[in-house]
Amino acid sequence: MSSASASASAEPPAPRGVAVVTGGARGIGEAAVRRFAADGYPVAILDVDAGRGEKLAAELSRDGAQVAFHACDVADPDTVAAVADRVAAEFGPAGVLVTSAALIPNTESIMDMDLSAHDRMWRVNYHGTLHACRSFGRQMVDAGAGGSIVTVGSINSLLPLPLPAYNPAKVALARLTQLLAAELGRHRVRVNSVAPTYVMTPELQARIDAGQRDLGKMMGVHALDTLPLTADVADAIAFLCSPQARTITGVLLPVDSGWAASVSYMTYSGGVPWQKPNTR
């Protein structure tokens, strides 16, 4: 084998630097924090929930991981930039960024929605992602060692749902991910997104119990009979940040139990074949 072909086939090392997770105190963000800590990364948790964030950092630090919590409202670009500087001073430049900070609404209509809540959701879900990608993406570029950014999108990125602030923001994140992938690729920084379906978290269970989510409707449009856990989404994020994904950038990876493949099929007006009499 020639030296050129050997070089082309060799896997690069995992990106060096701290793994930064916004919204890292709970849900998918917390699962990502746990996964990267287990993989040996120094991890910076960014969240507005200081109680949960500090507790998680203390727990993982007791287990031998390098984990620090930083209070951060990602909607404020100056705060994000200042926290990015503190993270770099403590751990060095970011090698991984996961943008999990988000607000999640209940069903509402465009005509009747609360516009102040709509604006706040955009400031957190879209602009907060943008602020984090700019501050920590610049660290990756300046360090010159490459890196990986994973934005947390949603099945909301693919089809309309009656969530008139959350839904368009997730669509915008999918396009933002592609734009960043094109812009940062020359610096060996890869930018991808995960698109979870409903993830079975305590918060989702509470909404189901309160009658705000219909579990039967949820399960009826998925190909698989189980919803992902936060750890399943974290596994997909870790893959996108790994050397095994070294040529993958600009993609939206569904972690959706087959929702995207089956939602139209399962809602066909003629029914599905195995629900008809005398069929298996």
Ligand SMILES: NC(=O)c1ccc[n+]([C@@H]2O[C@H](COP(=O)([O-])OP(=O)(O)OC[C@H]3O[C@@H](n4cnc5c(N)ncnc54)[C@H](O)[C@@H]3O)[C@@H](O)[C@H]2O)c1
The other form holds:
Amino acid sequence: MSSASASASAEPPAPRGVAVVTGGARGIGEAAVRRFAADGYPVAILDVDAGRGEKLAAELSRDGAQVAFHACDVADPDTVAAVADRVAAEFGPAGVLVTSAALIPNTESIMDMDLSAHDRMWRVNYHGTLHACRSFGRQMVDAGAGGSIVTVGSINSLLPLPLPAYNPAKVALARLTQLLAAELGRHRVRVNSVAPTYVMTPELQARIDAGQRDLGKMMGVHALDTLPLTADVADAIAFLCSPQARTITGVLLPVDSGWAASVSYMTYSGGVPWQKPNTR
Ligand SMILES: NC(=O)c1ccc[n+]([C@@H]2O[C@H](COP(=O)([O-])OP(=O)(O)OC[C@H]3O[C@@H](n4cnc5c(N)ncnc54)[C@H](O)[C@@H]3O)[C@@H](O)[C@H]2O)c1
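What I would like now is the form predicted in complex with the named molecule, since the data block earlier showed the form predicted alone; can you produce it?
Now the full complex is given, and it begins with the chain already shown.
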């Protein structure tokens, strides 16, 4: 039997070790924290929001889970490295990493955008992901037990939208995910990404209420009539980290209610067929 077919039939171990979630105090990150805690992982929450992060860790710990909060600005590589050491000292090396920490902007033009806000968004959204993948990826490689990293992309990873710092950073993250998958595969560390469409969070509802997002326009370009909840994105993340995804690496999994399939179809200049008379 060739070594290739021998390794194809070997059952890799499920990821072990602590599940680390950046941006885990709120939103999609919080849903991932709740999911991994429910699945029996020790969980480390890394976030700048100490109030929410500590409260979440205390709530889940009261319910019997092993959850710790670490204040961490992912934009600072030294802070991320120091926190990674503290997480390893407490729980052992990371088995799972989810990079959900990000700043989320409103529409703006390249001509008029604030450059310092642009640069800060890259430092948090792109560099912050890179820092976490390096610090916790090294733990996975050194521990030799495999692992799973899920970066959080967006429909912005797929097509241009008028968010001039956020949109190209999400494209860059999709490519970074592929590079990491190629580099770390030989260590049985899988690296994938999820690409959610607009997720119905209290923050999105507030942006709709403030006129910063148009619900009618939003719903008009999805195949399904419902948007994902944070728990739906956490389910996709949990799948990508599960043994059922043992041969999946380097992919960008849309959690998008059919946005990618529908956005050009629904805006076709010849019209949408079923909006014409006598069409199903
Ligand atoms: N909400 C959506 O509709 C949506 C859609 C597609 C993709 N996403 C992506 O999902 C991820 C999470 O989004 P969300 O809606 O849950 O956002 P959110 O604002 O609810 O949560 C982001 C979390 O990141 C933390 N954070 C911000 N800056 C940080 C920093 N420098 N260091 C550490 N933590 C920091 C925040 O404190 C917060 O807890 C992001 O990558 C976002 O781009 C969100």
